[in-house]
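First, one chain by itself: the form predicted on its own, in structure tokens.
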Amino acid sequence: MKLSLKHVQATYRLWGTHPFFYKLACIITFLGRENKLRRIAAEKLYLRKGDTVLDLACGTGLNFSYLEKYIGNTGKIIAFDYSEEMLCSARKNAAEHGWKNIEFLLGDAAELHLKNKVDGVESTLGISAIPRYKEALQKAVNALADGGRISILDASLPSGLWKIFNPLIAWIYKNFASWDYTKDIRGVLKSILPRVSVEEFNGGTIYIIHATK
């Protein structure tokens, strides 16, 4: 199931080049509740005006509007992604909305190093697509200031009657989103931070992990 960075880059080069279809894929993944779930994930950061937040694996910038609501013009978003195409779409998104407080960084999340600490870290459907996700989670926590918050919005395979479709779902998301359902994001984060909370949505197929450093 393990995928290489080249596979991830190729996958998100396609999505970044076609942001409309990426948005459509997100709507399907979140079963039409994308806006609500992204809003809840941003709320869990408890951001204030003037704060700096890292949007890890930012994609096309679909989290920006929710984060901007809390940090305001005096705050800052650090948009970090491995795909140049995704960052290009994210820049266009920011320009269309007039957001000038966003810094765009290209790189491998497992090698993340920021000059200054941040007040919050958010990642949506990103950690599960990062090959060296354990290192990426540790780097994300390292980037947080003491008292800073992390919020991860990601997905799991269905349970119950719907699990008969799991092989198909896993194949589709592996090949078209570089998603690896075997990653133990919850367990790894719990091994790094002392108090981690998990909330499940959409019958357990979507979850939000949040914690304070």
Ligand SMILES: C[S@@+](CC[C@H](N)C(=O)[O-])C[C@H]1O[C@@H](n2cnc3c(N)ncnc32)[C@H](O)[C@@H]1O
The other form holds:
Amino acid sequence: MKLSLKHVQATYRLWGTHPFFYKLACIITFLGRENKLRRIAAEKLYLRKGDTVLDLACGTGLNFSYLEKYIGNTGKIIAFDYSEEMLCSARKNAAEHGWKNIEFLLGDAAELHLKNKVDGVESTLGISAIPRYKEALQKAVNALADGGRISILDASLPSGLWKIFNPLIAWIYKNFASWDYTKDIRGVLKSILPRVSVEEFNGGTIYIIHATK
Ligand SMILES: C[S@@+](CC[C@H](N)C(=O)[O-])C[C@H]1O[C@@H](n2cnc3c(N)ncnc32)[C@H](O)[C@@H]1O
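Other form of same protein, the form predicted in complex with this ligand, not the form predicted on its own:
Full complex below, order starting with the chain above.
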């Protein structure tokens, strides 16, 4: 299942112009535990005041509040996304909260190149939507300073009884979120970094992969 950047652009144009509906879709994806799971994903970065963190495929900026808590106003978030509309919504979100320490960058994560190294990289529900995700993971690790942390939250199809709905779930998320569940995000990160940890939540439908460079 190979989805293109064109598909990403078209899909997220819609969600970016209707961020309220994107927020509702997140409630379904996280089965109502979004706050807790986003908090855990951010915690895994062990950020400190003044740190710089890359929010890769940041979308409408739903991680910002969790990251701001750790880095404070002396730190910096680099918010990177391919969709102009998602990024525009993220900018509005930041302005509404008065966060002035966020740099917004538009581009393909597979071509990511930052001027300076960052202390942490977070990506939530992002890597599974990036067409050239292997390159994006390698570029994300390249952007990380030695000793920096990476935390990736992503989703899997349900197992057990819920499996009967998998074809429908896969079809909906593929078409409406550019989600490709066949990506081996854990395997690829394990081939790049030593000591990669994986924790599962919501019956295995959400997982958080974290590691130190
Ligand atoms: C499901 S959304 C997740 C957004 C956000 N991280 C969150 O947790 O709500 C997936 C995001 O990945 C972005 N994306 C997809 N392909 C990308 C690429 N090649 N480079 C950068 N961002 C990409 C989309 O534009 C979209 O904003």
